[in-house]
Structures are given as C-alpha cells and as structure tokens.
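What follows is one chain in structure tokens, specifically the form predicted on its own.
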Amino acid sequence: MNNIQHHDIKKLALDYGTPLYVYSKQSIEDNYTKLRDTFMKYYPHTRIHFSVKANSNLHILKQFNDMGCGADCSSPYEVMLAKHAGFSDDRIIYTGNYESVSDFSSLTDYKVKVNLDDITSFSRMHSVYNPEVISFRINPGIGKGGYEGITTGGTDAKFGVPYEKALYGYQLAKEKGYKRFGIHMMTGSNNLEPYYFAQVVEKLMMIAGNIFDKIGSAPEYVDIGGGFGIPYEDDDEVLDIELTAKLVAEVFEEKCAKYGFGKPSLLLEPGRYLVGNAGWLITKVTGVKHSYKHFVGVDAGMSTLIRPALYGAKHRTYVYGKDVPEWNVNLCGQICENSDIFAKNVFMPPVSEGDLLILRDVGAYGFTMASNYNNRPRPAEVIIDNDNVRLIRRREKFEDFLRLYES
C-alpha cells in the first residue's frame, strides 16, 4: 500500500510526521450520503446524527454539520464541540451515562433533546434542566456487538432503563409536567447483520407501544441507535445497509400504525460506519527485535490507538512498497505495557527501522480514545479533500504538557 486517495504515503509522513492519523474527507461525504439516503428512501422521516464520541475533530464536525446531518453527544464538552461547529439546538441529541447535576447544569444555556440513562438521572436532570422534549433510553434486555466491550444492551450492560421498569420513568416525567417525549435505544456496535436491527427495533417498538398507550402520549421520535458496522478483515462481510434500511422500515411503520404513533422521526447514531474506513494510521518501524518470537515495534502505540489492546480489535496493516508477508510477528507500540501489541503472530513483509506502517479502519475511535499515557503527544491529523491535505490538528509539543500547571 503506498497511496491514501491517491496521495503518496511517504510524502504524508516527511510532510507531517509520524504516527499520523489521515482522513479523506470524500469518503466520509461518500458514507453519509449512502446511509441517509437508503433510509430516507424506505422512511422519509429518517435523521442521522453524528455520533461525536467516535471522531470529534472540529473540522470533521463541521463538516457533518454542513452536511445538515444532527449531532448525538454523550458528555458536555461534546454539546459545546457540536455547538462550536455550528449545529443549532434541534439538530443535538445529549445521551450521557450516569449523567451528574452538574453535567445537566452545564446543558442550561441549550434547548437540546435529552435521553436519560436511568430513571434516576430524571430527579437529577429535572432539578437544574428542563429540556422541552425528553426521552429515556431503553436497555431491551438483548445486545451485540463486534466485541464484548462493545456491546451495551443486555443484562450485563451499565447503560439503559431495563424495559420493565421504563414505563415508571415516563409516567413520572409526565406528573412533572412533560408533554412531549421521545424513546431511545443502543444495544451494540459494529454490528453487521441487517436481520439484528430489524429484531431490536421490533422489540423496541413493543416496549414504546405499552409505554404510550399507558402514558396516553406517542413519541415525537423514535432513536434507535447507531451499531452499523464496517469490515475490518478481509473475511469481514460488508453490512448491506439497503436490506437492513428496508427491515428496519418495515418493522417500524408497522408497528407506529399498529400502536398510532402516527409518523415519529426515526433517528440514528451512526459514528463508525460514517468515519470508521475513512481513516488511516501512518506510523513508523523503530525496531526489530528477534527474542523470544519476532517482534515488530513502531513509533504509535497504545496511547495512540487503544482499540486492540483495550478488547483485542483488528486493523489491517500494510507495509509502505512491499507486500509479500514472509515474517511471524507481533506488531507493538512503545508503551511500558505489555498489552501495547496491535497484532498477534501475523505474517508480513520484512521490515527494517524506518519502513512505514499503514493501519486501516481508524475513522472512529482513534484520535478520539488517544492519551498522553508515558507522556506520549497525541499524533497530528490531516485530511484529504480531492488535491489538497490539510493539516485539521497539529502533533502535540511540550509545552502542551505544560500549559495546565499552576505555578
């Protein structure tokens, strides 16, 4: 692999350094369009915001932004970041997680939408925040995902109102004077079967129906979530999302007739497979060590990009100008952590100091879950429009390091 959009990977990494994360930005434009308007097609009343917890570069955001796609946020900081890019209030979802008074406080200034985590989180939020249009999110008591770590809806998940005890939290915003609510799901990501969506957005609807009919309302919208996955293996089959927009559709104008919730917003989350494959990861071979097995280490690691060794997640990898694997490897990072490995006995070309490595696949849940773990500088990020790459955040210096100590 030598090229990214058809700019040379060597001059990317001379040009800004290494490790460096690459976005294209036609890819990402190219994602979008594909899931809005097969969704549209089969439910024009569909709405995709932007998961911003997978990839929350400002210029990225501005981007989905000018796009008119939403924003979903899931801590404070991201409704100021969405705020910042220019989404207007109608367009911003806030879905926290054991969400604090003084994470509802900071909502204050904003008419943004608010799924509630828990039926607790309704006492918190109602005592500082009083959003015009509320909704809790549902735990359905099922959930998948790519990995363990990423599944988050089933009896082991930390998120949601399990189902059973949801209508109590509707029936009490409603004695407070609510009027208006929404309902919200998200069981999984990277999830890659179409036939899944159409099953949990069955179940949903279920949970939705008693709760409404009980409360004497219908829901303005009806969020089910991102979880729409992208291959990262060759093997990996590509989610077909025509087949999984018509399932979903499908299920759901049926079910809003069968309960009369008329035409609600369907709503969804997507953050992967908006961004996930239109990032790359550039770094460089630092060493070759023959030990006890054959090690490979590069100049990225763990505090770079965390996904393998946080649940064991797979990046394709290519050698810059060669492409005949004759080498067992384990490919690792500089961390002091013998968890910094990014792959596990896989077969590549011979490497020497200075060869450059591309991982796939780094879109969503890269820059974004990066740290200054051994006091490491978080990489620059560059991307690609058409001729032109533009450099979207610089590498940390020292100074950067610096700047929050109080003398």
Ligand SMILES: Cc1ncc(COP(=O)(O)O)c(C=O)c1O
Second form
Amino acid sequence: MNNIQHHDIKKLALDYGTPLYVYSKQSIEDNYTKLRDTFMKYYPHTRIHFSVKANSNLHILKQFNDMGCGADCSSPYEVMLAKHAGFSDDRIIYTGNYESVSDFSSLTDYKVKVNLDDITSFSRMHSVYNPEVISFRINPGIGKGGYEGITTGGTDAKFGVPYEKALYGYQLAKEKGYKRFGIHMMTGSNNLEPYYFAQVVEKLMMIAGNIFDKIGSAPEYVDIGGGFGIPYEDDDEVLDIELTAKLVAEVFEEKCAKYGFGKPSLLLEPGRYLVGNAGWLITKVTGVKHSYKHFVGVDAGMSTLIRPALYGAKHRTYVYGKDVPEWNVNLCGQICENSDIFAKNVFMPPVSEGDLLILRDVGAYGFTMASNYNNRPRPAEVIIDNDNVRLIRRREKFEDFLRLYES
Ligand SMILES: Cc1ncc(COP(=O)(O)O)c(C=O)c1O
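Now show me the form predicted in complex with the named molecule, since the one above was the form predicted on its own.
The next block holds the full complex; its first chain is the one shown before.
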C-alpha cells in the first residue's frame, strides 16, 4: 500500500503537531511508474502531465519533474509554480476556465502549450499572447465522474467547447496563422471503469477526425485529460490500468490510422491517481459529545479537507491504537458550519480527547483545497522519504495571517 503505515503516527503527531498531512514519496513514484509504464507498453508516445491542482506542494512538484513527468496547470500561478519546480516550458500545458486577458498576458514570458476553454478564449489570448501550439478543450457531450461536482463533460458542464462548434475555433486559429495544434478533453474525475475511458476517447477521436480533415492538418497531441480513479472505500473497485491502457491505445491507434494522424503524442493529465493514496491526514480528537447521538470532534475540519463537505466524499478513517467499532458517530470538524462533517453515522471505536485519527487517501485535492476559513491555519505537510520524515511546508502561524494587510 504505502510506507506511511510503517511510521509511528504518534511520533509524527508529537513532532509536527496536528492536523498534519503526511505523504509517501515511494507511493507517488510507484503510482507514476505504473501508469507511465503501462500506457507506454501499449502506446510508446504517451506523455504524462501531473495535474498540479491535485497537489501543488513545491517538493512534490519537484519529485514529478525529477521523474521526467510534465505539468498540467490550471492557472498562471500554477504555471509559475511549475517553472519554479524546474519543469521546462515544453512539458507544461495550461488549461484555464473562462480565462481572462490578464491570465494570458501573465504567460508571455513562457512558451507553454495553451489549451483553450472556449472559442472566445482564443480571441482574448490572441490579443496578448501567441503560443506556438494550441488546442481546444472539447466537451464531447458526455461526461462521468465519481460525484456530480467532479463530472466535467456533458451538457451541464461549464467546461470546454461543444464539439459541434469546435471546428470554428480551429478554423479561426488557422486564419490567424496558427499551424501547430492539439486537441483535449477532460470529462470527469475518479472514474473506475476502463470501458468508459475507451468510449470517450473514441468519441474525441471521431470529433478530431472531422476537425482535422476540414482544416487539412493533423494534431501533434491528443490530450485525454485525467480522471483515473482510486478506491476510497473498502468495497470500491480498483481501476484496472492494464485494461484501460490497452483499450484506450487500441481505439486511439485505430482512429489515428483511419484519419491519417500518424503518431501524435497521447497526453494524460492524472492528478488523483498519482497522489491520492499517497497522502494521509492525522488529526486529534478535541471533544466528544453525547448529544442526540455520539459526536466526535477533531482538530481538522472542512478548512483542512473539504471533500466530504463539498461532495459527500468518504475517506476511510482509523483510530490510532483502537480497532473495535462500537460507537455510531458523526465525525465533525471545528468549523462553524453544520456541513463540517467528515462522516455521518459511521461505526468507530469509542474515543476520548487526545486520541489520534487517521484519514486515508487525502493526497489529492486535500491540502490544495484547504482554506483559512474561521481563521484556522493551514496544516503542516511532511513527506516520508525512505525512513526519513521531512517537513515540506510548515504550519501557518498567526503572523502569516497579518502579513498581507496594509497598515
Ligand atoms: C483539465 C483537467 N485535467 C486534469 C485533471 C485531473 O483530474 P484527476 O485528478 O481526476 O486525474 C482535472 C481535474 O479536475 C482537470 O480539470
């Protein structure tokens, strides 16, 4: 699984305080190697861009850069962070959403690939910035995600260009002198079914076939986004990456041959798959209330990990040193919102103040979605590297809160 479990959770809590994000460097490497090697076995021109929004800790970005991975960035500051971590421009792709002119003008120092969210985005970009390679994010009319909030394709999704209109975007770009193109989609996150990936790639390739035939060129890359899911609960399926890669590569190569695309790069932009299971959250019980039911309160909250409050997401939770689940509890954070609940009506061992809890699989969309709501400091992050524990971001202090105010 990962090497966090071999560490003394109590010592980590004592040394670094709680709540605390703990990552496993080895698990990140294992996840990346598995995905890369499996896809490259079936299609050698596969390239992986880690989705920075999933976990943007600079040290983790540096690890991805050292492993030869690219970066998928969703804002100009993510591009700058990726540059800071050492990624070269040719391994960075920027995909915004309702991008502003100023978003594009902050990219002018770089030569990153730009993936446009709409045809109107093209005009805003073209007024200030002319990258060498562009693509449009296609909404293929279908989407699928683990929750509604992470379904990013289909007629209700706010992302991308409807496929019926996308041709016009490419024609416009060609008219303005652009010659090098890719094509992109991202239709949902946390998918566990291999056949869904093949189905949606087939759809994208048919859309691409039509577009590139009409504009008389071929895409340099086809970016199929991320969305590779992980199990969050014991009875969740594990995504069969071998089958996914095989099915995707088969349909991809078949359509490349049919439309005369040659061998474009197949880009993947995974976030969750690469870091999700590599992060745990350690939190401490601060209060136990026997009200209409058992309420267990901890020193983490929706400001630390918002996924349960935002999507109803579940994270397996363990009590350090106790394993007989006798209480039916609501597990709550300290934030002043009734939705600040990690889990409702779950069975856990009886706990008392000071007990430590471990929430699993928080490495993706955990810390990156943390906030200062209720003026709570964002937690520290540590990484386990072989047998060593390294602080990779300190806990925020009150002085950090005052830093940005004008006197
Ligand atoms: C454009 C884009 N690429 C990649 C990702 C990463 O998705 P995941 O973490 O499901 O792999 C996202 C997530 O929302 C995204 O919006």
